[in-house]
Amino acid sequence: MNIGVFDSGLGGLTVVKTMLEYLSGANIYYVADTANAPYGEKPKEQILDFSIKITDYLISQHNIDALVVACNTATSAAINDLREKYPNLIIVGTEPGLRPAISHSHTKEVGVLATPATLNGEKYITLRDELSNEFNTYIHEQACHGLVQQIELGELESNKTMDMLEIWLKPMRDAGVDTIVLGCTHYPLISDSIKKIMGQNISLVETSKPILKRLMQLLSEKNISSSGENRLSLFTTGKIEPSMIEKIFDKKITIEKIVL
């Protein structure tokens, strides 16, 4: 089976890593749209345009059976339009794990780290209000301006990154937040940095396994299956940090630059 995955940069590879652990016989084609990164502070219309161009490329060049939008921002901005434009394509999006975070929290103080576009998304706001009222939970939101860029540069524990995190996380720490939603697929890459500031007992909620579960369910419903080894092909539209890819997968992987 041919599966297309895209994100504005390296973040979606955290989802791909989980897919490679549990799928068999999958040809995974990953597009890092680094020429247009980060998506988080761009207009919705622009993000939709990027998403359509990438999807067209994956369909025409790699004949994909399914598409994983491994980006919270692109999911918020484009998922409905993508499903309408490509009705025969399996499409799985990415959304912040608010429900499992609220269920897990003992203090009922839950933090959300995300991009501005994700936090301003209509679907997210509706879900946040519904769940916070239903479970009497306070949601501490933080738009992390510039954090994706730091991660893309490989600066996971640099002084600048740690200073940014300290400013954003201190109010959550002081409020007794015990669970934080990683509302961007880049953010699992700085889990250790977050734990250094919040303490090792902090629970971090990311969504790679729920994405995989949904993808496998939809593939099964369409009787799409395969066996054997997985194969990963990486494409980028701009500059990318090879050392970060090696860090994620513990090996070097060839990267091909494309023009969309």
Second form
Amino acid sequence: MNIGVFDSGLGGLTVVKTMLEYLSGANIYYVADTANAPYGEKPKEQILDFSIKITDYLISQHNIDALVVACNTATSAAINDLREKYPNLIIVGTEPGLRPAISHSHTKEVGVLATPATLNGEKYITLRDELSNEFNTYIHEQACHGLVQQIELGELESNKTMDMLEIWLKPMRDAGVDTIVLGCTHYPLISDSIKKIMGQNISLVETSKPILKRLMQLLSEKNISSSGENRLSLFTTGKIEPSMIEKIFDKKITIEKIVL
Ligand code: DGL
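In place of the form predicted alone, output the structure of the form predicted in complex with D-glutamic acid (DGL).
Whole complex next, starting from this chain.
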């Protein structure tokens, strides 16, 4: 069972971590496209182009059965085209967990942290409008310019990161937001910093478990199964902070540089 996963950088590893916990016998091939990160401030066409190059690489070099787009931004920009271009490939995307957040919120004040590209996505906007009306919930959106770069540098709690978060989160705290959607796969890596500002009772909604559930469902529909140890291979198109990989997996894992 060969599974390709990609993101602009480290973020998708938060999804891989969950995959490793629940899958067995999977060969996971992960591409961190750091040469082109961050995706969230780039035009849709460019993100689509990156996504196609990575998918072609994963198919031709690693013969993948399934692709997990472990990036909200790339999902929003490219998933429809990817599904059209690779009709035989299982493709699972990542979308901000608006529905679970809205049903969980007691104050009916929900925050969404995401990249500008994700917040401008058509599908996201339609769902947001529908759900906020239906459940009478106020959505506080924040496009987090520069946050992915801070996380890539390993600056999870630096003064600069905390200052950025304080500016974005203060209005949410003042409005009584009790649930925040982490609409970018990088953001679970700064959950502790968000809690420091919002208080320990804040609920943070991330999406790695729903992604895994969907992947397992699609694999079983196609009768693709395996057993034994999982194997993880990491690839990057540019620079990456090795200490962050070690922090995520609690061990050193080598990462190979590739050119797409
Ligand atoms: N992890 C990506 C996401 O989920 C980050 C996008 C970026 O590189 O800006 O949106």
